[in-house]
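Next up is one chain by itself, shown in structure tokens, the form predicted alone.
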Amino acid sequence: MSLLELEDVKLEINGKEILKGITANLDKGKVYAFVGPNGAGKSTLAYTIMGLEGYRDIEGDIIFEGESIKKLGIDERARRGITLAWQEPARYEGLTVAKFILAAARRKSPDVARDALLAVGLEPEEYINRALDKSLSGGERKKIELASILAMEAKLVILDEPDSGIDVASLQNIFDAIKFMKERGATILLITHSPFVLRQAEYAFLMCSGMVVEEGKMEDIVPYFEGKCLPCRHKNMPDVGRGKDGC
């Protein structure tokens, strides 16, 4: 059953179309990736689903739970279960951890915020305490963001970009909290240019330019970081003549 139905999505920003007529299904308990380069649209979707300010102006529909959310406030769509992990994490000078965690979380104990902090491998009395700031490290405030997800125990979860800042050690604990996240019943939706964030996904839309010109399974969308691409007008398209895959 689809959870979310975007359905010929456009958006312009400053006069320039930036979505050119996205469709796709996401279902409900599964993790899918939008991959494709910089530049592509990717993030630019995931801030349009999610409904922030200058995003909302939209041709098309998104359809969550079968109801169009596209006239609804990121509050709304946030209270309807849907929540984005941003590329880069912010930062709430004063406010500990653990506060922060609970601040939407689904249930207020302080055992929710251990558990998920354990789940995104930090170990909570070193953290539960300690006030988000610069004192962490970018790594760190994308797992403590995480966790705060966790808690949540949000439908539709997008995170942009999860491998940014993470070394490989702590990668792995990303993932794991995905496969959590999943196996409680979420949609994990991943904006990625990595291949192995990609591989997590059990299914993939490839972005160009604004437009989706592939979707398959994960494994049928891999070979597009083995070099090999697939036409599109995006700006870094290679010259023509290198074959019909077009890189």
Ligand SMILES: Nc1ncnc2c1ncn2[C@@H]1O[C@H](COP(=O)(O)OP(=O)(O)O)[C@@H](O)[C@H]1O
Contents of the next structure:
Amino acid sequence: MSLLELEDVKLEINGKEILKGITANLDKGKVYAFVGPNGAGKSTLAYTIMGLEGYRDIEGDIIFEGESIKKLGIDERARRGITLAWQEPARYEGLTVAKFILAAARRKSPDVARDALLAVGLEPEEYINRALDKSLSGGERKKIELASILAMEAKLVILDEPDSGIDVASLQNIFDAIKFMKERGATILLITHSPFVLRQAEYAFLMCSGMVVEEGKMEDIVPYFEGKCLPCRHKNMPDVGRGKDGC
Amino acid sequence: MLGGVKMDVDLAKMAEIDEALKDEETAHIMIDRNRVISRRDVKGLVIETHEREDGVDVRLRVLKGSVIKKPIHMCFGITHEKTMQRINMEIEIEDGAEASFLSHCILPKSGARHEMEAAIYIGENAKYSYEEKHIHAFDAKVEVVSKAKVKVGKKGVFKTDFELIKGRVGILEIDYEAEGDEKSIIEMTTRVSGREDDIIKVRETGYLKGEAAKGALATRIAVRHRARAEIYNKMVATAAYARGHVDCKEIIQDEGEAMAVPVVEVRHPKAHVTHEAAIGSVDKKQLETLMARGLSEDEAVELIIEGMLGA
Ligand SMILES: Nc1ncnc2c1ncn2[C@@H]1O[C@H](COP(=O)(O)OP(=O)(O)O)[C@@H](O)[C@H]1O
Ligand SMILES: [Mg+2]
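What about the form predicted together with the ligand, after the form predicted alone?
Complete assembly follows, chain above in first position.
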């Protein structure tokens, strides 16, 4: 049985069809990627799986561990083991890093926050009592968000553009954390338009214009992204994201 | 302990300061309505009290150059229903002296009214920090009126932090006004969490009169249910290189209402004052992030507000 099954998922926002029938199966303990140019609908798909407000009224179905979750709220999906890291993490006024991580943690021991910070390459002493606010850089906030996800021990971890705002050295921390979660049996869903991130996946779905236009082993999908970012010419889809900022 | 007066154990317990009160090196004064029920002086600190019908006059001096190492504990309580307490306080931190205060105001009974009127003088190079925590009942409505006029001498430091996040607010009115001389520092923080039909009125004013005086007024308010908050923060800078900042954040939930009126006044071309004010519900991304970690909406809101209030 797959961990997650997307069955012809369609979503309209403001009368515009953004997801046009996404079908995909994700198995337990594997790393997947949804890749595609800007505007392909990748973040929308992530929000739809998480069930954010405005992303719940779908056609088709989302099956998690054999049960439909499409009627469930965010927190109910999270309690079943699904979580999401946003491309741009939230800023909190005053909430400490320790409290933030512990709120997510499955085991509530104080060591959990420390271990999670270490696992994403942050020195616990330096961060644990700091406020999760604008005094932290975007990259730091992203790692802290990832730390909270590690502590949560989720079954399906969706990471939306995990490399954005992250420097090269830190990128390795993120990749290590992905490996760490996979080793503990989690399924990782990477949302990305970066070939480097794509390379972390075992299996990838190429998205274009709200549809999956290709899927296969990572090696087979990579060529579309290796520097040249081919326009989407699959299955008679219109060109999307060609050129400059397409990738 | 002075004059063998028996301590009111309840007040100390509620304030969680019973250990501190036993400490020989920690000065304290504890007042239940109009009676001083316990007190300890330390070297460099002079406390004079006068009990009146409806409260106590307290005069407190930290003598020139004296540094009081451990925070001076003050505890004001009203242990009877429908009772009023008025504290007139005069505090003087003489030149070069330093003291910090930890004050608890315990109002567990309904209909209590606590009034504080303070005059505070901070000498040259003197340092004063004052932390006031209120502990009210969850099911009782009380009134608190707290007023202070503060003068801060050259290079003096005045810091105050008012916290009312445990229990119902009832009706709260704060009016603090501080003026600072050359190179002085004024920092006022107010953190209040209102619920039911609580009413919160906060007025904080800083006058930066001396050259290079610094001032910061920060207000963090949460209002839930039908609670209302009005915040008037004002910073006036009239001297060169004076720097001021006013910062007000209010989270409203349910039918709560909040108003912020920041006033920034600069009367010297080399002075600079900034302000920011934000009122609104809990930020959606903050909320959804916590919910995506498994917290219910209520738990997430609670945590976000707690964080903002620095609880
Ligand atoms: N709230 C919204 N309202 C209207 N259009 C939206 C909204 N969110 C996304 N879109 C549109 O949906 C498409 C997919 O967006 P998105 O999922 O963010 O793409 P990606 O993450 O692949 O870059 C884009 O054309 C975008 O403009
Ligand atoms: Mg996106």
